[in-house]
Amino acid sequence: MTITVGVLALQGGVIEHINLLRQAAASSFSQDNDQITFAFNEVRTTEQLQKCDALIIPGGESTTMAIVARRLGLFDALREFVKVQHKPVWGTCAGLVMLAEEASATKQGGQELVGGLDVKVLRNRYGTQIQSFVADLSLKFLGEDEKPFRGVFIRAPVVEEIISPSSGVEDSHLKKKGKSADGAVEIMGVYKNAAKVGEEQGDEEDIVAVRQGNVFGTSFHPELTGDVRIHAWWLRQVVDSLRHKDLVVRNDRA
């Protein structure tokens, strides 16, 4: 079985994602009994997107990416890929913003969103480019005994609300549980002891990774590290979705 994974090549670390995908595939599937092979392609056209079984939307500037996608005739095709065909999609940083149903702190006039995640994101949570940072994250979906993942945060967004898809209004109880009204949104990672720009560091936890069905999003940039673990985990979820037509969250170390 050959699986084609695209990386939206409008902005951001496209080559970095592809390089880590190749490393992850080599390390995780070299002994696979089903003889799974992967093709990793840059995506700039609707025709290229239509050939993909899964897609990564990398970082960049989300407003600009949306405008370029619209001008290239890609935007509606992206929505169909995510919300109609329900193919596996992962958004990093600006990609997370594009996959959210709502966004705050947008530029004047707002911005167009692909959607797919019943969340509201806050853009540039930690400030400007010069306030970028690296932090250790405990990501349980990688395995209980796994070492922390070094998250690279560059003008990073965070998930500030998990919303009800039916009403568009956040329910505080659902937010605490990390699920939307239909039980679909899962909190996959938080950054602990976060502080807003200009404030002392406190006990707040920011949601920096979420998943809902076929859609996965991270605030940080795994592609800017040499750590293949998230890319390998996501590829396993892609394979699961194609085998079973339904994404199943599981501990792959079990």
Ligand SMILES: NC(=O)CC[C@H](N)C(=O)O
Contents of the next structure:
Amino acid sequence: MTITVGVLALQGGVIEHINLLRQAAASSFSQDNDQITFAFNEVRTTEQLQKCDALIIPGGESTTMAIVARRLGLFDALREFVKVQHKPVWGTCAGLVMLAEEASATKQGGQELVGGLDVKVLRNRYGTQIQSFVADLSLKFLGEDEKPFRGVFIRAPVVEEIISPSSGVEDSHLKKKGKSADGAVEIMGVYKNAAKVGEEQGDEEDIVAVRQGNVFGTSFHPELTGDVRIHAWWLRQVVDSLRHKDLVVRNDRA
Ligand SMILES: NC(=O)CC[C@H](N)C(=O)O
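After the form predicted alone, can we look at the form predicted together with the ligand?
Okay, now the whole complex, with that chain kicking things off.
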């Protein structure tokens, strides 16, 4: 089975994701009995997106990414991919903003989102570029005894609210289309002891990783760490969801 994973390449940290995906595939799937092979492709057009089984929307700047996606006419295809075809998608940082149904602290006049996750994100929660930081996160989904994951936070958003599911009705103002992902929003990671902007110490607990059905989002940048664990975990989810779909199709035919 060959699985094509795309990385949306309009702007931001594209090659870093591709490099880590390659490493994760080599380290975690080389012994796989099912002979899974991966193709990792940059995605800039609807045609390229349609060839993908799964997609990463990287970090960068969501406002810029949205403008470029609109110019290239990619929004409908992205919404179709996430909310109608329910293919696996992972957004990191700006990618998480793009995958949220709502965002606050957006640029004036708002910004267009792909949606999929029934959450409201707060952009730039920790301030500007110079307030970037690294923090150890304990992520249970990687395994109970796993060592902490280095979370790289760069003008990072956080999930400030889990909202009620969107109705699936097209909204001409927000240009939403399709329902959000199936199922409930699961909190996959929190950053404990987060401080307010400008403060040294804090005791807030911020939601920095979420999943809802096929859609996964992280506030931080695993692709900048050299640690393949989250990429390997996500590729495993992609493989499992494709196997599941394959089974459903075969059962339907039987
Ligand atoms: N590193 C990042 O991806 C920053 C995200 C940026 N603050 C945005 O809203 O798009």
